[in-house]
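What follows is a single chain, given as structure tokens, in the form predicted on its own.
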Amino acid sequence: MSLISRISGTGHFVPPHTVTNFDLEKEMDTTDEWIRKRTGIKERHYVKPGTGSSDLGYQASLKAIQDAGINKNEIDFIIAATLSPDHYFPGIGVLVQSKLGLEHIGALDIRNQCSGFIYALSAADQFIKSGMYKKILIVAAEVQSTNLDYSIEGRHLAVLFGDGGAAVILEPASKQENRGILSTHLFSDGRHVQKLWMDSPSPKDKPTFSYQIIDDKRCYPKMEGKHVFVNAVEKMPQAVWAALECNNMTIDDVDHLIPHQANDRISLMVAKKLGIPVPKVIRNIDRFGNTTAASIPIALDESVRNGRIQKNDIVVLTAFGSGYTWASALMRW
């Protein structure tokens, strides 16, 4: 019998410390009005010192495991997505594995930034369909507050990001059930790497770490906002259309669109281009900011737990980010 993978459990965790736009006014030259008008963000969460993305991912994983109603030892593979690992190496997959007390199962790290969760979901989907694994933990977590440039030069990026983690359990379901992940679609265009990236640390530099790199602010993320905006509102709808075409559906069949929470203006423009009513678009950037790889699964978990997403609903996910990479996933919940 052919297999189809389904999400059987979801969970998310954000640090308890909330940082409002008014708090940021005390740290840099900005205003609540400026931030809200340009991004739709009112607040975000920051970690306390000593907390890594693996810690957030671990807490989210515990919730997803409980929601799935499984024993943690049933997990036979981990896929982790982050742009902010605890260490230069290794990635956070093995750290989450260790914190969960899981022995010897594989842990794969994916570095696709804002598109990371959908890329991880796509990889996990193929592992399930092939029969190689039966229960996969997908973790997406970010700690970005500790490496932002709060000067005038960097404020357009600093106001965007928040910290948070989310996780899902993926396992097989009968294709006769006709519920689960229907398709995933992955894209990239490496010509535009420098439009949204963090140049350093890089092994191309000798030494890799130096005071000069810090003085030159090469260790902070950089973005050409207009270029990113234009491409995001073009590529995300294209990814959604690819998913709909693959499944012989139209936008009218979609019950919920969950875009990566990069900027609320982007989410609304994507909705307009797709012709989907705004009430069908799940948006929570006002409370979390941009949590990069974690943003889609955080929104998914919230929407499942508050009853917004119901059984048999058609849900489409889409993301765009550094690389450039963009992606979509279509599922029947």
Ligand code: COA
Contents of the next structure:
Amino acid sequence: MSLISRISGTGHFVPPHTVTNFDLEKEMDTTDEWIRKRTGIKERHYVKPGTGSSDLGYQASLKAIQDAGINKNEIDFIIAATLSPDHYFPGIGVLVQSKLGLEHIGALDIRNQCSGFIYALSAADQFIKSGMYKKILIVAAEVQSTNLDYSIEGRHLAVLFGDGGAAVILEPASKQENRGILSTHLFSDGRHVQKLWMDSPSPKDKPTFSYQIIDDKRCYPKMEGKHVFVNAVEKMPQAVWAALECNNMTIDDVDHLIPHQANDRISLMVAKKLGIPVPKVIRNIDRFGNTTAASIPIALDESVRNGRIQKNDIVVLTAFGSGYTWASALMRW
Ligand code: COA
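What would you give as the form predicted in complex with the named molecule, now that the form predicted on its own is on the page?
Every component of the complex follows; first up is the chain already shown.
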């Protein structure tokens, strides 16, 4: 029997500490009005020191496992997506594996930033379709609040990010049922690495860590905001059109679009280009900020749990981010 894969459980976890735009006004030269008008963000969640992406991912994983109604020991593979691992190495996949107390199953880390969840979903989908694994935990989590540049130079980026984690369980579904992941499309253009990146720590520097690197601010994420904006509103619709064409669908067939929550203006512009009505676009950036790899699965989990996404709905995910990388996934829920 040929297989497709379907998401059988979802979960998310954000740290309880909320940071509003007004809180940021006290820390840096910014205003609530500037942030809301340019990005749609009102607040985001920040961890307390000592909490890593693996901790957020672990909490989200427990919820996804419970939602799927499985025993955690049935999980036979983990794929983790983050740009903010707890350590330079190893990645967080193994940390989530050990926190869950799982057997010696494989754990793969994906480094695709804002597109990380869709890349992870696509990889997991291939493993399920090939029959290699039967229950894959996909976990996406970020802690970004601990390394932001609150100076004038970095404030356009610092106000965007929030911390959070989310997870899904992917399992085989019968093709006859036709519910599950119908396609994934992955793209990249490495010419633009420096438009959105964190240069250091880099083994190209000897020594890798030095006060000079900190003084030069090479240890902070950097972004050319306008370049990212223009490319995001071009590439995300392209990825969705690739998904629609592959499935012989039009945008009218789509019940929900979940764009990566990068900036609400980007989401609305993507919707306009696609010709999809705004009520079909899932947007929660006002409460979470940009949680990078975790943003799509957080929005997915919220929308499933609050009943907005219903059985058999057509859901399309799309993301764009550092690399550049961009992607889409189309599924029948
Ligand atoms: N608070 C107040 N003012 C700020 C500010 C802040 N946090 N950040 C920047 N400004 C100021 C700048 O200093 C500049 O002032 P000036 O006109 O006096 O020189 C002005 O606002 C415009 O700055 P700029 O950086 O050009 O803003 P922008 O219009 O490009 O908007 C973003 C900035 C980040 C909102 C926008 O570029 C964007 O959304 N880009 C995409 C970001 C994104 O999605 N990244 C993640 C991708 S996955």
